[in-house]
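Consider the single chain below, provided in structure tokens and representing the form predicted alone.
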Amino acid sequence: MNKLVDFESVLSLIDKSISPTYLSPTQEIVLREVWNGKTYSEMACQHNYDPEYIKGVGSNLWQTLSRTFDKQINKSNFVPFMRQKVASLFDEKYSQPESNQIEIATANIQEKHQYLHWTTAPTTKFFQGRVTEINTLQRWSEDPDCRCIIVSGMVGCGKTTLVTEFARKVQDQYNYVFWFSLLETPSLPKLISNYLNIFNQSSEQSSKLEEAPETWELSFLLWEFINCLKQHKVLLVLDGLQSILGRNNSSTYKKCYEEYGWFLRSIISTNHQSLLIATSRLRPKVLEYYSDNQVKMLDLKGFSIDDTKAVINSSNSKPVREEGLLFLSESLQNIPQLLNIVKNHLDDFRDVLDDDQNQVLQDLSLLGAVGELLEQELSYLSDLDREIIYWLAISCSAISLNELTGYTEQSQPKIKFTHSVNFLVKRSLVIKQDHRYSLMPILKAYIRRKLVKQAIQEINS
């Protein structure tokens, strides 16, 4: 049975045993490298830590595990003890002979049928553009070391549509395609149970299960789920990963959703033949310490100028002239959802688009749908991000980084300030040109109007 015990099963057991506390990334590194036979010096060198610091982390870990499992545990006996502990728990849960367990866990079963589970996935019937992005996702998905792809970007940039279109294009390469939304933030046991129920309904192995997945403990749910990813080639699509991440701080999980860390870690770190692709408004910092081979991240921006022209002129109305198209492209930074909103109101300002572009921009900022989208985006920004945006909004022209640093009231390290500016540039909210920075025109018009409205309300009150 010990042959079946992998490190992710050990981590799941430890996570559950020490709950409600959780392993830090550094603690996980120490446990993983000890499991792989590394010395403290080797792991310190590999992960750029001070050797004494790693020894201290290890010492605290052994004390914690010794109290948790009521047995003296140290660096020397950690591996054999956990192998025996996990193996004994699995033996209690499963009645099959060991040979059958090994066969089930390691077999690469060729499915006779495909199982596509799209739930609330949006239609991609009218999908257009994004050729470069689709090709990038295709190339990454073919990398045997890639376990997870994250597509992040501002509200309305088309993350969900892109990922869904990609999944539909490559669905023939997988035995299963599962599309789930995290916007309703299901508990992790519920999500994994949904996956396992679909597997069990479509597999001959379902008759061998003695009880429904919903009644299993999380460690066994994860173990069974990872085995399914080993047996079958599965494409998992999760929409809205930001729903389980800390607000304005994607380096943590929301309270009550910390268990998702086990789930993502199991998928990324285990050897299997499946792939997870997820969308997120925030780039999840909790995954940044994995290697680039295991986790790949795509920062999605707006359309190309040609795709923008195609969207604006896709209606049956009179085509917009080149000058007007370039104005809309710059003002909206080619964000698909903004483009579609404007396209639906095109007839209201088409006649003045080339003559009074400033008025057009002001009118667009008044559209309710535009305001709702921009407010959603602002809600995901940190206090420093918003302060930078507000200073750029009241600035009459593009300014340098040094000028922008001088304006901000918050006392921030230069590296943190620069990181925040670069983050806003990646999200297309801030435009960088010739080492000077300005705000996306539609956002600038919206915030200026918002500031004036707030000032009037304060005067009146």
Ligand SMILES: Nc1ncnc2c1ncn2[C@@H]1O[C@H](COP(=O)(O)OP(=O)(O)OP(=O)(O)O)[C@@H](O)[C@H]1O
Contents of the next structure:
Amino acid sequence: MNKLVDFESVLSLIDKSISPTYLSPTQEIVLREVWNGKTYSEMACQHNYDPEYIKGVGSNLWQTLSRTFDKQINKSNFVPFMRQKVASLFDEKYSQPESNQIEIATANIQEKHQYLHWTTAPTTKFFQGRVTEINTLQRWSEDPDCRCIIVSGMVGCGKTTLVTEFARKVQDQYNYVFWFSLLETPSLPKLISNYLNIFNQSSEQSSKLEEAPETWELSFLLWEFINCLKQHKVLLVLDGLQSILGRNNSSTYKKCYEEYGWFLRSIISTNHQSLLIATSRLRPKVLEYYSDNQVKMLDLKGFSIDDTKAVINSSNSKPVREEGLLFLSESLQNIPQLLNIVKNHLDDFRDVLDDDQNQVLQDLSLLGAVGELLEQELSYLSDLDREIIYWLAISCSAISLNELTGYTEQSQPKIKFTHSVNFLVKRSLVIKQDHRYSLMPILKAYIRRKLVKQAIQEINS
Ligand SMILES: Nc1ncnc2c1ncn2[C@@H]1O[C@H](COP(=O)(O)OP(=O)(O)OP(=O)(O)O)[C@@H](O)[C@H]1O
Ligand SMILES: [Mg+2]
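Can you swap the form predicted alone for the form predicted in complex with the named molecule?
Let us now look at the entire complex, which starts with that chain.
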């Protein structure tokens, strides 16, 4: 047992015992060197102290320790006394009732059998807010019928960050956590053999699988994979599900990725103890056929206004005043990525923010990163969604659903139209207030500018 006692444990016991007072740096040197078997003159020489001074420090120290441990302690018995003291505390800790021992053993097993594969998951060190969303995900994940959770929403609304933070929070409840991105659109056999090889490498059973090659028949790979989901509690995180879905029509898979349908179906419909959580820019219609016990969908919107304030004012420079904050919150609909872009340009427009908000909005809509984000978002919308957005962009004020229908009723059935408007509201692109609809202000400014530019080009040509 003595071999287990190291000086750091001794030091920590002394620190705790003499609290609220504490050891001075010289006292710590004396203790460490006595523990290492040095004489006072050797330690004085090594640390450039007067030998008499070190002796005095030692003498005071032994008095303190004698009082603390109620035992006469000096330089010659310090080491054996502390060894015994720490070792007996160690024994006490491990001779607890049996139930506690089982708990310790289980904890050790869980620790030993935990495999975390974060691959390219982003850091969530600066994670902000989202308390309600994390609680919702937690509640759903604890439902034994729930096999799959999809977090969808506008480009940059924080899907990946939320899901990653959630996975980190609950990682202790799973034997395996796999975080994979679908942005590179791996073929399904590649993805599954990846999973299987990790299960395989971490398996302690003698009957290990051979390396699972991608060339194995897909049905066999899938069968092996689902077996692993039954044997272990696995949290599968898939980031960017939109990469395998048909663009503008998430009711189909992209060509050559139809096999993913089989994969998702197997995870959702089979009995096992694992969970898939995926992010997607598109709400996958391919999963709408399952009961909402098995598949849960979270439509993620922007931050709460308080979190927006915290993000905007998180830099060291002068804080933005309340009115300016409200204006930014409304214009950007609290979308985290837009807030980050704008925050980086805050110093350029902070002074005009209170006087000329319209000018600020025009300037922000000209930022390259803002334009890129909005163009990406527009590319995921259907023709009808875009048509509605364009009508709202040229309308001066908020309009009613009837007025809006009036513009487009020639071309689309009403039910499709209402569905589209509701979808755009869910996505924060359209704002609904008192039964009237308007466009997200930054998007409106961007599209108006785009329309003017197009018109000028046409006139010139
Ligand atoms: N809760 C949060 N706390 C702090 N920063 C956040 C939070 N959510 C998002 N962000 C920041 O906003 C940016 C966009 O977030 P994220 O990548 O998660 O969005 P996304 O919805 O996954 O985007 P995409 O549609 O491009 O996949 C990142 O820079 C991220 O750090
Ligand atoms: Mg993402």
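Here, rigid core means the biggest group of C-alpha atoms that superpose within 1.5 Å across both forms. Treat the numbers as computed from the prediction; the structure is a model and nothing was measured. Residue numbers count along the first chain shown, from 1.
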Exercise. Using the core for the fit, does the CA position of Lys301 change by 2 Å or more between the two forms?
Worked result: no
Exercise. Is Lys432 among the residues whose Cα moves by 2 Å or more between the two forms after superposition of the rigid core?
Worked result: no
Problem set entry | Shift of Leu392 between the two forms at or above 2 Å (CA, core fit) | no
Exercise. In Å, how far apart are the CA positions of Ser66 between the two forms with the rigid core superposed?
Worked result: 90.6
